[in-house]
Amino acid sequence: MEPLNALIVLLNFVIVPATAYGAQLALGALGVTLIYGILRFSNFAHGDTMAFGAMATILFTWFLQGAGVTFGPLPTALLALPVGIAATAALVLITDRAVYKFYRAQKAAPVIYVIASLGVMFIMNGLVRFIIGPNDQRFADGERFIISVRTFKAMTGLDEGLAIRTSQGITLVVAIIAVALLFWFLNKTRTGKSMRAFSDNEDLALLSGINPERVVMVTWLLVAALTTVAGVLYGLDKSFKPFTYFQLLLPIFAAAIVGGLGNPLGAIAGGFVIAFSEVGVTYAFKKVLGYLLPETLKPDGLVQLLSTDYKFAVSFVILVIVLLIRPTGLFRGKSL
């Protein structure tokens, strides 16, 4: 029973949050991806993108919570995430034809496209602050757990309890939908075909007859929705704070770089691989140890590597081991 026990305590602590993490890293992943692999510039506003995504649904959960609309056992937010869509897409599709259009035109350096991504970070920042303010929000309603700490131990008869939030059901499930329709998108569609083509070699997609406007356009609208879902399940799992999705920029980044910046797959499996890793490195391991080992070996620290304080440090450490061994990432980069 005890290695049993021990299982769980990982479970609950270790790969379920995990597993929900790394789905939510993998959809911020993605968009980071789709902007370099096709508008060729690593987009510094992609925290703050989500951060609007999510305000944009909360501000429309609470009215319809507020009208006394709720999806049963499932979170209000789930019905609004559509319109939370819209909007950051509206404001995706403004920022492009203010800002980045007239780079585009000129041709200008990537470095270029960067700097300007960082002022519309800031103006993004700004006004998500303005809006919803600084603090942290809370949106989730609906039944807060799939099975219960109580329940779990009712059943199996076990010291431990395994618990699993509705939250992370939700992101495992809408993560592996969203993913699914986008390759779907990429593979099967004229639409995604081109945009492969125009990643693959821009000119030669020129050549072909392809529409680059249109080509830029759907690429805003795709990573609209995925910043939107990302932000959204992250804050139904932790809670909404715009500071939060600044910070979020880091491991994001850092899940698309070692998976490999432009592949979305490699997106997918750096978003786990940097979640896990986080989440690994500063669990503290006594309780696990105490059901594995004997008594004599029973640790009295928390056998803990990092603490929790320097999360994101994780994110850091292993985006500068990757560069450094292999820059082009787990899978090769530079092509959708």
Given for the second form:
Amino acid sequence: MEPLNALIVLLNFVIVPATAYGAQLALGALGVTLIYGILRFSNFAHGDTMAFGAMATILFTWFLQGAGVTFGPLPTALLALPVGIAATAALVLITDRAVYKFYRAQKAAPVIYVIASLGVMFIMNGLVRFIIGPNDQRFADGERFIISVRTFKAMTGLDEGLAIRTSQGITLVVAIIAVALLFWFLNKTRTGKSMRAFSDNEDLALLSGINPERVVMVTWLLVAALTTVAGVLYGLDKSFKPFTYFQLLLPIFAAAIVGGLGNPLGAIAGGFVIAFSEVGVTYAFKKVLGYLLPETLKPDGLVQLLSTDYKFAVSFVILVIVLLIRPTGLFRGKSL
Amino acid sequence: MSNVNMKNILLFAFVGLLIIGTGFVQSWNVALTIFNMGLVSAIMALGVNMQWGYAGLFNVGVMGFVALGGLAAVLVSMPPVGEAWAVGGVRMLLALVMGAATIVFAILVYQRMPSGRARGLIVTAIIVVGFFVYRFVFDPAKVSIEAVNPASTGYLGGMNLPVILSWPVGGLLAAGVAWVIGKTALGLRSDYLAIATLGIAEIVIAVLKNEDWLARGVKNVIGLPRPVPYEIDLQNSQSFVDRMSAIGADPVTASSITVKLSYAGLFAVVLLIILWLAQMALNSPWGRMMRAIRDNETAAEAMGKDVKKRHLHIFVIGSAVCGIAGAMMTTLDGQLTPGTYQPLRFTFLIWVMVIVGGSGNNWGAVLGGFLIYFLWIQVEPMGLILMDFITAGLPDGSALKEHLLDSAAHMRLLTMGLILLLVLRFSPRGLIPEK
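Shown: the form predicted alone; wanted: the form predicted in complex with its partner chain:
Below, the chain from earlier opens the complete complex, with every other chain and molecule after it.
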């Protein structure tokens, strides 16, 4: 039973959390990659857009909870998601109108967009803190666990338990649905195809009569949906705090670049690569090895490669390695 | 051509008036605090302006270089902790040397061997083995050093040298780190440098927060020695009290103003030296070459300029300037508090200063440094006044009123973003444009 126990510990502390986190990062990275593919700049306001989406959803969730509406065992936030997406869509469309459109008309250099996105980041950050404050907010309700440690132990009779939280299950299901919808949209619909054409070769796309403003608008709508879903899922899984969303910028960018900027498949792969390395490198493997190794070889220390505070270092190191060895990313970026 | 024209003089005079006005309306202590931090911010803005304005390099890791300067202040000025050195100092140094040696060795092997599977495996093996050896030497040293009187020391301490020496040391430390990042990320797309610097800044802060043996982590190092007299000594000095009473000043206020003025004098000297050097460099053939590279890399390369190497130089120099400013700031605060380093404040605010002041123009960066720092401090009380005004009609104790008043503190982020966007849109060359 020892190897089985080791496997359960590994599942419980590494694989399940990393999968959920990876799905959240992948959704975030998809947004970054879409903006990069169509608008051709790295959007530094992305983390704060996620925070805004999550905030809008939280506010509506509280309203629903106050009105006595619940979603059974599922968190009420899922019901509020469409409202959050709509609010975020309105915000990013207004931002695009007020800020980015001018630079598009000017055909400004990408780095000017990036600086403009810094300004947008400040404003969104201020807006979120202004409306909901800088503190932690909890908004998860419904059933907490799909399987709790105790039921799992009772079911299997093992020494170690496996807990799967509802938020983790939902993250995966929602992420799969969102990604499936996105790929269906990009590959099967006319608008999606025109987006890919625009991303591949802007001039050619314009020649064949694709309306660039429409492509840009659809992109922002997709980005609003992706960021809100990512932000809400992250908030459900951990907790909502504006500053952590800002800090997600680094792993999200790392995921997008590792996968290949502009490549949606790459963004998903990158998200999981970053998440698994972050969790794996900062997890203390003492217990797992304790089950696997014979008595004499049992480790004394925690067998933790890096303390959890260095999780940013992990995404960074992976990023640097990829930049040095394969600057275009795992999936050859720069096309949708 | 010349930067000395009526408009620029008026702009500087206006910022000067804002600060002097603060002295009259609020207090001279506040005005001098703003002025001192304005001096430091101006130096940081000069550093970023060198990278962005001269060479078009997008560095969003300013916070990391500033924090490295702060670390230098601790390592230079604090007294060494003898006991900690005795229990683990040598072992710690050995661990650090071994860590560095592993990396250098891995790089050498990577460069010497022909590319292929064998090289990848060997380099990975060197890094993995090196990492475990490093941890084997490092961990006990860390534990024993941190166990030495953790409430007040628990770290190795510094070199007990005058704190002013830490300013150049901070610059060197920042330059070293910048060289490593530049080596990796320069020459790739500009976005990649941005992400790489963003990452390194977070890592520097993480190291400062967690490596207690180095600078006590989040327990903070307080009471750094000062380059200027202490208020209390001034108040106890009979001659100082006599002189202040002679001009009719309250000795307590006068002592704190004297201290701040001494800092202002020191900082002004540094700012003027850096500004003078920066102006000389900008107007030299070297400066022309840098701008030529910025404006058209391909053409400059065709003229035989080594673009990547020049970029590396300017990146290192600009980061060093940020490091110097960081050391000065920690000296001014008298303490190193890693928890207070926030990217919005120490990276992106500096960017607002450069863009608003005028990218590519050193005087613009200085002006932006003072102006934006003034706004950063003063927007909060102004926001509060505005909110008081807006909510005046609401009944006392209503939830909305409370919320709005509480949120006034976050007005500064909104304002900074708005200023950045407006300047970028309507006056993209800034207040004092590059000629």
